[in-house]
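One chain comes next, on its own, written out as structure tokens in the form predicted on its own.
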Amino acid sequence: MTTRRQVLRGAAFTALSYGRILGANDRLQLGLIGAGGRGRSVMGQFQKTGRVDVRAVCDVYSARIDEALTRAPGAKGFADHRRLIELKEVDAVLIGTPDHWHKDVCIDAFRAGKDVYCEKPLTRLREEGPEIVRACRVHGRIGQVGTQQRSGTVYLEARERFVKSGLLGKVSHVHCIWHGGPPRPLRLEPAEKPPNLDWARYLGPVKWRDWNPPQYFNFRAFLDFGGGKLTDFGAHWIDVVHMFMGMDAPLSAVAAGGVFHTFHDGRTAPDTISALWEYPGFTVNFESFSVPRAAEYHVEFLGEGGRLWINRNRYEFHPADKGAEPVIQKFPGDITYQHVQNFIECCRSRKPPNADVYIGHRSCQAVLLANQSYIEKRRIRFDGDREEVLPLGA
């Protein structure tokens, strides 16, 4: 029997995908949808390659459109993403919107024949992932998720040198930590909505509420708009685990936490969270917290042959043999730039990108299961082939 997983996983690039293929000398014509700080930053990485022209910019807040246009002179500005993707001159879109808009914008872009680079997490809700993957496959498009570790030289080398070679040995546990630095209060101003910000458009599929500055400027602190630290930070590290371990579906997930250490300002996403996943043969835990200390982030694989510690610019391998010297290697540069380059190459070659939407869906799925556990206060058991949560007592 063909499972849902097998259907979604197949990268079926049909004849539709050849409607607009970039030649060796062609420049990618890009549209930015969601021109906040991260969207503009990644747009800059595209421009840095020297192989991209930004042709259009879209945001619900015109001040952000204006800011992006200073970096992309001559580009068109839009308040509605549907108008941007109608442009025939645009080959691909970069999606930097809040999480609750990812599904609709991705699917609209795929249907319009655009390739898509979407910032992580791919989705806000678990059921949205298969819809995005299906649209990507049906319309034969390239879909890259912004889990940039998939293209980072530090990760690719560490996986080859210690995991695939067998030096790390059998891994029984992976420890992930991401502490973003000292806590900050949510932004409470301006009390009146800026007249050039379309609040109704911003809310989109989310239930109506009156203007609320924190829910716009600090959307990740609210579970209506995103998944908090588990999908913001945890999605990156779970994706690294999947990349290194060759497995992408947990058997179970459990999480606990709350708003313990930051300001009691109405946020609904926990500032402190600890999650534990069980995979066939190993476990993974993720910790994120808010206390006044320096930022800290890494993944550590605990194997029979030693310990592999890795972040975005360094890895350390500590062999299990007593007295053996550790192997430490540093890597300069921005791995987002490497990830963007991979996407551009795949827009040209039509090969699946390093973080194809199916890969992004499976990693996002894992952290959303942990979020479900946090909300429901129970252990979630999961059938990865059918992509279904198992009923209690099953």
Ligand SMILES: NC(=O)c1ccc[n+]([C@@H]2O[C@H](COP(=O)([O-])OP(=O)(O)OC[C@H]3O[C@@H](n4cnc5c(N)ncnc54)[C@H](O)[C@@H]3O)[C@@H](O)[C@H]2O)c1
The other form holds:
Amino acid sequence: MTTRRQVLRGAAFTALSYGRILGANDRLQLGLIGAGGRGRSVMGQFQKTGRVDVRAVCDVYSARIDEALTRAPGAKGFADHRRLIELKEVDAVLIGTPDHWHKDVCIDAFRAGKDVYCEKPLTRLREEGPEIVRACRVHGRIGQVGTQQRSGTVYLEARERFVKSGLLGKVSHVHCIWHGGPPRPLRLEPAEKPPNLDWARYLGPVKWRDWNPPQYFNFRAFLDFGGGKLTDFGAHWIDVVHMFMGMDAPLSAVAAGGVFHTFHDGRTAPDTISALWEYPGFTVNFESFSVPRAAEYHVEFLGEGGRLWINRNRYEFHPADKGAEPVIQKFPGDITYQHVQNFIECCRSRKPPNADVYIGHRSCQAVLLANQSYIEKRRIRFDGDREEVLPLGA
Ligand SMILES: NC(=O)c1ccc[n+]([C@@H]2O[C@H](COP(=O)([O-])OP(=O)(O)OC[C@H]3O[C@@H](n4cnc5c(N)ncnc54)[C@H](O)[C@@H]3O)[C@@H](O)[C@H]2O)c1
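Please give the corresponding structure for the form predicted together with the named molecule, as opposed to the form predicted on its own shown earlier.
The next block holds the full complex; its first chain is the one shown before.
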């Protein structure tokens, strides 16, 4: 019997007739949906390749469109992503909306025959992942998730040099931390909604509430719009664990934390979180605190052959053998640029991208299980083949 996982995994990377087939010298025609900080920054990386024209920009807040258009003169502006993806001249879209819109925009874009680079976390809810993967496969599109570590030379080289070579040896635990710096109060202004911001369209799939500035400007602090630090940062690090360990489904997840700082500003996402996953043969923990100290973020693999420490521009391998010299290597390149290049190449070759939507879905699934544990205050046991939480007592 073919399992649902096999169906979702079985990529159909063919360009269907309604998507333009890019020739080797064709420039990719891009649309940006969600022109906030990250959307505009990644758009810049696309432009830096010299192989892309930005043809359209969409945002629910027209001030953001105006900002993006200063860097993409001549592009069309839209308030509704459905109008942008109707454009025949657009080959691919970059999605930089908050997490609660990723699923709908991805699926609409795939249906319209567009390739998609969607920022991480791919999903806000666990059930959204299979829907996105299915739409990508059914419509024969390329779907890359913005977990840029997958294309980063620092990660690719470390995996070859220490994991695949066997030097790291059997790994029994992976320690991940991401401290985002000191806690900050939420933005409570402006009290009146800007007239050029479509609040109803911003809320989209989230239940209605009146204008609420932090829920727009600091959406990460609210579980209705995202998954807090576990999906914001944890989605990156668990993806690195999956990439290095060759496994993508935990057996169980447990997490504890809370809103412990004293701003009393209504936030619902924990500012302090610790999660622990069990995989076949090893455990992973992730912690993220808002503490008054410098930001710190890395993943550390503890193997029988040594300790591999890695972040976005450096790795260190400390061999277990007494007296053996550590290997320390720095990498100056921008891993998002490398990831964008991989996407553009795959739009041409129709080969699976480094962070295909199935990979993004499985990584997001793992962190969302930990969020479920945090909310339900219990250990979540998981069947990764069926993608189902096991009932209590099973
Ligand atoms: N890969 C990374 O390292 C990385 C880094 C930062 C952010 N991100 C991700 O990028 C996404 C955006 O983060 P950000 O910091 O840029 O947020 P942001 O609030 O600065 O920008 C989001 C933009 O999306 C717009 N928007 C909301 N709903 C929309 C809709 N339906 N259609 C069109 N536009 C819409 C908002 O008006 C806003 O301009 C998040 O999912 C975040 O997790 C990834």
